[in-house]
Structure formats: structure tokens, C-alpha cells
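Listed next as C-alpha cells is one chain, alone, in the form predicted on its own.
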Amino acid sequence: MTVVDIPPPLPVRDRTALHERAPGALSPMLTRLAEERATGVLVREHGTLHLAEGRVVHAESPLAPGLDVLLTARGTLDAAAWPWTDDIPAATHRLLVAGLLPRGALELCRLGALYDAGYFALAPSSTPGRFRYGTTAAAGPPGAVRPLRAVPVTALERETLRRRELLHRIWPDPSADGAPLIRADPVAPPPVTPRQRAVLDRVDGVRTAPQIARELGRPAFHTLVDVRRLAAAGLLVPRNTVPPPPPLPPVTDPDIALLKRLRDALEAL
């Protein structure tokens, strides 16, 4: 009698586990990194996010200004004490050890731009993500200064779903987000605060709102907060919208008209 050994059964993926996550996950592979407890970089086309243990430790958008700019534009520190290197990170830890500012207003400078910046990261992609497993240097350096706190993935994504959320309230078409803006001239313009008059100021066709963040020194969220809320107004508008033509005068066709003055004549006689 001849024995055949069955194989064992191919491994199928637990779909179960898959409806059990929390609904509205931004990032499927950023959910897995999470689970997995992951360490390294994922870059977005939108952004990067650094993970250690599955936390995110750090996050950058050529759309939202680093740390960098939001410590040093309105004086926070001095420019010349920041520690001008391209590793924001390792930056961070410096002024730690160095004691230049408080560990907690640093944690909270810290965090404003890590949510600002993931924000972006997590913006809707037409292209997949890439993650690089490894040490990332945004975890700290070993021993000197305790690391910053990390951020949890659904923390993250939290925040990011409740950011568009209040976008969308304030103004729902996203067009003036990243386009060049231009002023328009309502008939009777609503006054503006004066966080809105600094933006509002440096409208010129030219700039987008993350440049106008940059510029002011500003979180680029809260920039696009004060965008919508101006457009909302009328007070500005994308530059690639183009005014509806006005109406064409109506169009009379020249053997009508004829016909027309013939029965007038008629009716005269």
C-alpha cells in the first residue's frame, strides 16, 4: 500500500483581522508597521514618517515647515543656536542635552510640527509607499538625554481624520490648498483677524499656502485653516479658477426679424 503525505495547507491571510481594525485606517501599510512594531522610514509621496517600535518618532513634508523654522521665524530661539544640520532629529536632541529650551516647550514645538508635517504624509497618494526597515536617528541617540515621546499610529491617523473633517466644515472644495492664490474683491468683504490679514497679505498669484506658512513661520495646517476660511468669504481664490464667460446676448435671426416688421406693416394698413 503506497503512503501519500498530504501538504499542509496553504497559508491564507486572516480576513478577520482585517474588519477588526479600526475603521477609516489612512495607511494600510502604516497600520501593519504599527502592528508589527516596526522600526525605520516610511516615505509617501507626501511625506516621510519615522517609526521606532511601531511609534511614529518623527515626521517631514516639503509641504509643512520643520521644527527649524517653527522655533527660529518668531524667535522662539535664536537662529543662530539652532544647530543647522539637515537632521532635524539629531538637531532636536542637541538642544536637549544643551539645554537652550525647556524639555517641555521643545515636546510641544516638537509634536506641533510632528502632526503637521504627518498630516501631509498621510494625504491621499497615487503612488505606494516605501519602507526601509532599520535604526532610525530619530529614535535618539543611545544614553546622553531620555528620547522625546513617540506618537501612536492611531493617534496619528486620529488627528489627521479630524483635521479634514474641520476643513471641510469651514470650506469644502480642497483647490485652494496647495494652488498659487489670488485676491478677489467681494462687494461688501467681511473683516478679517489679524492672523488672516498676515495671510491674506501675501497673496500675489504667486505663492501657495505651505509657502505662505513658510514665510510666516507658521504651521502649514493652521495656514490652511485660515485659507478656507478666507475663501469661504471671498476673499481670495485659486489662481487656476477661471470666472464662468457671462451670458451671450441673446441671438435674433435676421429673417425673423423681417417677418416681424412685415406684420407690423400689415396691421398698420
Given for the second form:
Amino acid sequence: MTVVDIPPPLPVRDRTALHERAPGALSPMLTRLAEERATGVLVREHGTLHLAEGRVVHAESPLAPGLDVLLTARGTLDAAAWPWTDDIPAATHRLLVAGLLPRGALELCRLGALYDAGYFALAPSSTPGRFRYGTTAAAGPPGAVRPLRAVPVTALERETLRRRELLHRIWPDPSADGAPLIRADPVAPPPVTPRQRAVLDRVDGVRTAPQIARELGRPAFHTLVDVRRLAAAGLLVPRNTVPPPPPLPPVTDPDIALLKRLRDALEAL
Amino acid sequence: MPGIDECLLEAMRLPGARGAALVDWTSGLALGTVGEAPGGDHETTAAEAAELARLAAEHGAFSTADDTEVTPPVEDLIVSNRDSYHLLRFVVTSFDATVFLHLWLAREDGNLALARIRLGEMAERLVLG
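Right, the form predicted on its own is done; let's see the coordinates for the form predicted together with its partner chain.
Let's see the whole complex now, leading with the same chain.
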């Protein structure tokens, strides 16, 4: 007689223990890299984080408009004046050295873009992240200009968690964040703010929230805040990717037609 | 050329200044902080002040007659309590940003009128150089 043993349960990652070890940590790998003061690029599913000595100096995400878009969209910087290069930290440094923008404006815009892209880079992902050790300079080559501030990993993680909570409090359904949006027509539409109006005007059944953000030259998270508020107000809905069921064919069956006439007659009594 | 930190340190030189921060009113993120925070925690203060600033910036009741979409129509907010003043000054940027300077003043030593004028100048210099 063969005795069949029940196979032992598969190992499951103990999520509670993970949280206890590093409260608020979104990526154990990132926590470890910060601890070992690593320098290089962390590539995740929805974005990349550039680290210098364990601190975040730059973040990029296809979902968040970059500093180049934010600065040129509304003519703060002439598109021709942007030092066109894929290396945004180097371009930022060049702008700073050339004095094309006041330091305050550049710091403000760049920090905003970093936290914005960081939010998407740290979004839950289905694939593990990869880290490429490298020589990411703190903010361009050393020079007379003070480099731009690096952001501690814990600060970026804390802010990302706070932002998730903020969106959840506004409207708990995240389906409008990435889907094409369509306008809804509530019976009594609530008033919208000018910033929400700009978003709503671009809702056309094709554009997604990140695309609208890019067009407006506005941080993507800021656009999500307005999109969730508009969704909560019933002014927009994500377009359903599943097509609506086809309309019922016109009734031709004489029996059904008779039954319908009978029903109508009974209702009219 | 002043950056965020220089701007906040300058605000701290105003008589009675206890703390200052540059805050984004859409996300509630503190882009820079200096000095004390009213509740002891700059992040919580920033998030709460951002909520107040957002309501003032977005509600039609506080808009001007020539309503433009570009900037918040409100220039600043003043909140006073028994021992201090809070002055929130919106920063007008040419790019799309939603930020304000938050200055916390001790009521006994603070000069609200002076602080209001100076903070306005600082907000302008921060982004215009």
C-alpha cells in the first residue's frame, strides 16, 4: 500500500515580520541599498531611482512628466534652451551653472519631479527590481555651484505611502489612475476648480491621467489627485476596457410580441 | 542666488519667527523646513497647512473678479491664535506648481505687517531670482 504524504505547505513570505523589521519600507532592496550607501540605478517596473551614496538624487518614470516637460510646457524655459540630453541630472546641473533659471525655481521644480516620479517608481510591481552599481554623480560634476539636495530613501518611501493614503481617502477606486477617461454627466454637477477644469477639458475617452499630466506640464500625482476628486464627484469614469453588451435584437417572434402586448394591457388596467 | 534653504533661513530672521516651511498644497509635501514645527512635527504641520491652503486657493469665494486659471487668486492667509500667527504665502511660478511659504510667528515678538511684506518679497525672489 502506498502512503501518500500531504506535501508540506509552500513557504510564504511573512509580511508582518517584514513590516516589523522596516516600518513603511516599500522595497526591501531599496532599504538595503540605502543602508550600504550604494551608488547606481535601481530599475523597477514603473520607474527608476538614481542613488548616490544611498540617497536618491534623481527619479524617472514613464508615467510622470520629467523636469524637461515641466519646465518647457508653459515656457518657463525655452525649449531650445533645455540642454537636450537623456541625462536629466546632468542637464539640471548645466542649467544651474549657466544660471538660466533661479536656483529656487529649479530646486522647487526638480524636488517636485523627483517625488512625483518616485511615487510611480515605488508602486507595487509584478517583477523584481534590478540594481546597476554605477557612478551616479551627486548632481553633476563638482564645481563652484552647490549640488542640489539628495533625498533620503526613508523620506521618499514615507512620502509615497502618504500619497497613496491621500488618494485612497479622496476616492478608493484606483481604476481611473491609468485607464482612458470618459466624462460622465451627473444630473447636478458639482462646481469644479479651475485646475480640475483644465483636466476635465482634456478627458476625451482616449487620454489617460498621465497623458493629461504631460500635456498640462503638471506633476502626474497632482493630476491623479484631481482625477480622483472628479471621479468622486461623478464627473468622470474610467473607460471600461470590456465593450458593453450588444443591444438586444428587435423582437420578431409573434409569441413574444403577444406576451408583451398582454403585459402592457395588464399594466394598463 | 537664493535656493529653498536660503529663503527659509531668511524668513527665520524675521522678528518672532519660530519655524518656516515651503509646502506643496496639492500633495502636502514639505519641500523644505527650518526651525520648530507647531506640533513638533514638520510633516504633519505641512499636510494640515496644505489642506487649509488648498481650500483657500480653490474655492470660488476667495477668487478675484478677473479670475485667471494660472495662479491661485489668493495671495496669503493669516491664521492667528492666542500665542502665535501663521502666515501662508502662495508662491507664483511660471511652471505648474502649487506651493506656499508657511511662517510661524510668536505673537509677542512677531510683527505681522512686516512679516507679510517680507514673505511676499521672499516668495517672489525664490522663483524669480
